[in-house]
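The data below hold one chain only, encoded as structure tokens and taken in the form predicted on its own.
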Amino acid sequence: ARIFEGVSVEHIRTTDGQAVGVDTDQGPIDAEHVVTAAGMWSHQLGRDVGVNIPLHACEHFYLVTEPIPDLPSGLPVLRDTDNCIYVKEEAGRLMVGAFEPVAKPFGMAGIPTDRPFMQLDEDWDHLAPVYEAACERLPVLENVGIRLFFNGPESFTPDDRYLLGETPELRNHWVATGFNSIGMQSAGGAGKVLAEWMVHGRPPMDLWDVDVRRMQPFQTNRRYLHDRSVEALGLLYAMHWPFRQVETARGVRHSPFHDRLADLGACHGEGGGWERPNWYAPEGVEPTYEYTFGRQNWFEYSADEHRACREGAALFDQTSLAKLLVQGPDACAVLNRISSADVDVEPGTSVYTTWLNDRGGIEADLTVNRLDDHRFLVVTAFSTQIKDADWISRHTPDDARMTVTDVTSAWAVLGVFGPEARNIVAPLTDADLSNKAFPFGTLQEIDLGYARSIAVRRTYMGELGWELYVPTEFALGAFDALWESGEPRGLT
């Protein structure tokens, strides 16, 4: 290996959808693989070649005191999460670092490229509340001078987990970046698993938590990254409550039903940018979380929803499901190659299956709905939308007559599940919804109010039900018709 220092990488070179090297201020360098491990500069390097590397820099602070007489060496590191500080002994001094709850983003006008390390201006107004709390925790700090106020930028990702792996947009381009202030702690392991991943073509262990493919395309949006970074830094020291919801950069992705459901008392949570109803508050109750490690405030309300699904019917907004339209003469053969179940079935059949790797391990858990001889609607979770699209792309032969189109935004989805589901849907269609005419695991295109809908007889609730796929522009009309039909029958 050769290491070049003092070289500025200006651009990632690409050919035919693959990374083939980099352009530097000292000339081009060819490479079989390119790894972007450029910290806060990674976002722009990726963006320049159409690769999503969502991270944003924040100013990050620590102080070093003057020497403290008789300070023992080898003191343990103190982490005071209530006051958002850590304290460690540093050659007879104390270092006090901060993970304040409201961070200070950096680099909105671009990250300087003239130096690899930089020290920013002091900001006592910003840090004063944190340092005052540190003095209460460690009174010795009140009587000792400050030798160094360090303010250096560092990058943070939208979910505080770093980014690792090969990017779906560009083959042979890898990332190891966005380490959220735990780069030194993670570097050895991250380097090891990334090297093995590159050599063997697969990760050596389950790395989904940090896989770059968990990120959504919209998350490259600079305003979104700026607003989320304000919260992301502090979350590293915040209480990790069960079901805790992020508070910044909300309202990014709404289903057509969002406002209707909010009016019905929905408490929306966020996942992949989607605002999704997590539970519903009864009339007169504020639909907000009250966090605790015990039974939270929504428990009884959620229990009522469970009972409604078992005894009557419940309406689920499933619009956030990712939807891939796979079509072409070779679509069936390609899907069958990676699926554990046989998807070469009659049109109108819905197959619940996993997608496998060459070792028989599971890569995806989804449904493949055969619309006709050459068209399949693959439905998967929003969280694996990019990963699953990437998996089928990687396993499609170059000469295959097949295309994959992400149609997630084209279809809103309502699930009607429970013993009363058939009685609620039946008045809105002339289709025969009986078990004989519409058995489990099948799909039909039906009238639904004034809309045409792909109705899939499938439910994960253990009860009768349909997933109803409605073109987005018809969605509200379909919702209103279902609610009008279902409310007298106890639809929840």
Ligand SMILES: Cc1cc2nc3c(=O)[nH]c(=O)nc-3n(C[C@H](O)[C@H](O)[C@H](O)COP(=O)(O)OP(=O)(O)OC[C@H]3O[C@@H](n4cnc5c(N)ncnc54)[C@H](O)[C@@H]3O)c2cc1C
Given for the second form:
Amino acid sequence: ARIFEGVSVEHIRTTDGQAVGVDTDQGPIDAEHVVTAAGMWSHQLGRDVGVNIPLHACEHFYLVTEPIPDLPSGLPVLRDTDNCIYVKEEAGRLMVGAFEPVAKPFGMAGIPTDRPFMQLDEDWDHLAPVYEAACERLPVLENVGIRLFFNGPESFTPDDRYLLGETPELRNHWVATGFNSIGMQSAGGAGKVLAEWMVHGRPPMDLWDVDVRRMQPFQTNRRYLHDRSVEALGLLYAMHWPFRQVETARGVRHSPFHDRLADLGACHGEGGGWERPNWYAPEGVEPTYEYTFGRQNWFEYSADEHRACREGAALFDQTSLAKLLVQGPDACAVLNRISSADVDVEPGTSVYTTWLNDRGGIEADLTVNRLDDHRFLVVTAFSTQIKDADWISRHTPDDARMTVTDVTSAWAVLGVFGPEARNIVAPLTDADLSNKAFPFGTLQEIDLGYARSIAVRRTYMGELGWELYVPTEFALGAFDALWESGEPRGLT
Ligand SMILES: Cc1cc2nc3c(=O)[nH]c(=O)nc-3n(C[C@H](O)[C@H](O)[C@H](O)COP(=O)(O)OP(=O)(O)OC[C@H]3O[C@@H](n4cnc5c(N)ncnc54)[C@H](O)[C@@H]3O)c2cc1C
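Next block, the form predicted in complex with this ligand, ref. the form predicted on its own:
Below: every chain and molecule of the assembly, starting with the one above.
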């Protein structure tokens, strides 16, 4: 290997959707693989070539005191998460670092590119509450001078996990970035697994938590990244409550049903930017989480929903499902090669299948819905939207006559599940919903109120039911019609 220092990469060179090298201020370098490991500069390098590297810099602070007489050496590192501080003995001094709950984003007008390392201005007003708390925890701090106030920028990702792996937008381009203030302690492991991933073409262990393909295209939005970074830094030390919800950059991605469901008492949680109804508060109860490690405040309300689903019917907003329209004369052959189940089925069949890698490991778990001879709707979780599309793309021969279009935004999805489902849907359509005419695992295009809907006879509840795919502009009408039909029948 050759290492060049003091060289600035100006641009990642690409050909046919692949990275083939870099242009630097000292000339081009050809490469079979390019790894962007440029810290907070990574976002812009990626953006220049259409690659989504969602991270935002924040100011991160620590102080070093003057020498403290008789301070024992070799003290353990103290982490006082309630007070957002970490304290470390350093050559007879104390170093006090902060992960304050409301962080200070940096670099909104772009990260300066004229230096590799940055020290920013002191900000006592910002740090004072944390330092006061530190003095209460360690009274010795009250009477000792400050030798160094260090403020350096560091990058944070929307979910506080770093970004590793090959980018779906550009082949042979890899990232190891977005280290959320644990980049030094993570460096050895991150470098090792990324190297093995590159050599063997697969990660050496399950790295989905940090896989860059978990990120959604909208997450490159700078306002979103800025607003989320304010919270992301502090979350490192915040209480990791079960069901904890992020509080910043909320309300960015709504299903058409959002407001209707909020009126019905929905407590929305966030996933991939989507606001999704997690549970419903009864009238008079505030739909908010009361975090606890014990029984959740929504336990009984959720139980009511379960009961309704078993005994009557429940309506689910499944709009966040990712939908990929795979079409063309070779669509069937390609999908059948990828899927572990046989998807070369009669049009109007919905197949629940895994996609496996060459070691038999599960890469995806989704449905492949055959609309007609040449058109399939692949439906998967929002969290794997990019990964699953990437998997298809990687396993599509160059000469295959097939296209993949992400149609997630085109379709809202309502699940009507439970023994009453048929009685609720039937008044809105002239389609025959009987078991004989519309058996489990099949789909039909049907009228639904004023809309045309793809109805899939499938539930994940073990009960009768349909997933109803409705074009987004018809979604509210379909919702209202279903609710009108369902409410008297106990739809929840
Ligand atoms: C105050 C402070 C305290 C911290 N304390 C800890 C700690 O105790 N433990 C811990 O684990 N982590 C700590 N961190 C975090 C840690 O420093 C980072 O997570 C880590 O440095 C990130 O590594 P990186 O390689 O991703 O980015 P960087 O360290 O920022 O390195 C990126 C490099 O890429 C170079 N670069 C950028 N653009 C280009 C270009 N176009 N061409 C060529 N080169 C380019 C930059 O010059 C830079 O050298 C701390 C951070 C701060 C700010």
